[in-house]
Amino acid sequence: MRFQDKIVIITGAGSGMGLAAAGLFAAEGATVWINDIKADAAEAAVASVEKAGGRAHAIPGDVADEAFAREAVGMVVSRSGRVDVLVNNAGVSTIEPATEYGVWKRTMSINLDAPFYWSRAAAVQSMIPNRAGAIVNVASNAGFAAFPGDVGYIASKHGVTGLTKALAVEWAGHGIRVNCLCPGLTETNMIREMEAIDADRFVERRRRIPMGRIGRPEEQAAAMLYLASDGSSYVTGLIMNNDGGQMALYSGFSPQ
């Protein structure tokens, strides 16, 4: 019950990663606010957490709307009284050309934009003046290498990283941990989505595993948990990879 009585906002929270964040917080005793721009999917979210004994709400709306997030974080400070950790979930990708990319402001509005506006909702309407409190930013492995195909996205998720780092050195004095998972090929809904696009890629991605498969969702999210929690307590500014030793094959060999 490493989260008992905390508050939790996760933002894309309605399905993939951060759905499970939503169940493995809830279950260790936090209170979780749960976003999604699809209502749908905040509500079904929040149904699941409470079927399984936890307790949730919903917060859907638009993640890269400055406005909303701002707003969204006073509703739970109003209604719960603080922010104890926030995790920056939400993220977008699509699989086009550079040349042809006619989603880049879109995606980094999503993918960069918003874990800015909603972190800094977060400290100045709670973490700065309780001098507490923990930010947990997904990037991808798009965060450390590039690949073809998805510019946006890999500009974003470096610059994720980038914010991380701005932000844990420049809060680390007011209690706040800011820090950056980035996953590697995971099971959601997304990946599905972009193996149906270009699948012979993805056979490619999976066969360079070293551990020989893709992750889970939940351990994705364990590794959330982590970050966000009490035994992370002198962790702040990291740039973590979960990846199942994908970045460690640098070499462009192939796992025996």
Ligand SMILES: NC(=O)c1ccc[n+]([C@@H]2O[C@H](COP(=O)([O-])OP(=O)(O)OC[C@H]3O[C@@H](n4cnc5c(N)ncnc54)[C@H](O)[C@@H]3O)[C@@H](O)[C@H]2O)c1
Second form
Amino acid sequence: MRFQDKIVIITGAGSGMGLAAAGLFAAEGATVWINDIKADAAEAAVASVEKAGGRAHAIPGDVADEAFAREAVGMVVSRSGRVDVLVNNAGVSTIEPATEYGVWKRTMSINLDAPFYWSRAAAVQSMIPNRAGAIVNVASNAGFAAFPGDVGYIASKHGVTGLTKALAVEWAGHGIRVNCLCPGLTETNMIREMEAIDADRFVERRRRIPMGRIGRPEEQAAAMLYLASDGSSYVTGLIMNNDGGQMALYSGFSPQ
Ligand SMILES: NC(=O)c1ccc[n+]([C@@H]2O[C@H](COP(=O)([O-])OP(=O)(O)OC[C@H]3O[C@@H](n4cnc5c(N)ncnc54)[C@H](O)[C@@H]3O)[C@@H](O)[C@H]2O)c1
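Previous: the form predicted on its own; requested now: the form predicted in complex with the named molecule:
Okay, now the whole complex, with that chain kicking things off.
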């Protein structure tokens, strides 16, 4: 019960690795506030946590709306007393060539602006006054290296790694740790939806995973819990791959 009585906010937790994290945090004693732009997904996530005996509440809304971020964090603080952990997990991705890329601003606002807005809201309203908090940003292997066909995703995820370091060094003196999880290919709706558009794109990617398989949402969730827990009490500003060896493989090589 590493998170007994801790107050945790997870954005985009209506599905995928955020949903898995909601279940794990709750199983370890936390009260989990579940944000998602899909209100029905947020409510269903709350119901699944409660069915397993955990505590959760929904905060449906668009993570990229700064006023909503402030209000949502304010509501959590007024109802739960504080925010101990913030997981900036919501994210979007697409497949479009850069010459035709039509979702730049929306992608940047969800993937990069939002983690800044939510981190600032949580820091100002709870973590700085309480001199305690852990923020986990979710970037991607696309925060380290590029592939063709999603310029906004790659730029925004590189931004998330920079945001993590900037906030880690600025807020360390306030007792706030800020770290970044970089998942590799993981079995969630995001990947299922892109495979439905362009299956070929993923054949080679799947083949080149050194551990020989795609990641599971629970494996990403476990890494989020580590970065949020006292087990990482001296860790801040870390950009952590969790990818079955994908980023370790020299470009152009196939795993043995
Ligand atoms: N699945 C992968 O292979 C992979 C790899 C690297 C990084 N990631 C990152 O992991 C994070 C979680 O993605 P996932 O794979 O679990 O995908 P997912 O699509 O299952 O989950 C993302 C959730 O975010 C929500 N969301 C989208 N826009 C939102 C908004 N504006 N406001 C609030 N919620 C919003 C969606 O409704 C969805 O429930 C993302 O940041 C993604 O970029 C995923």
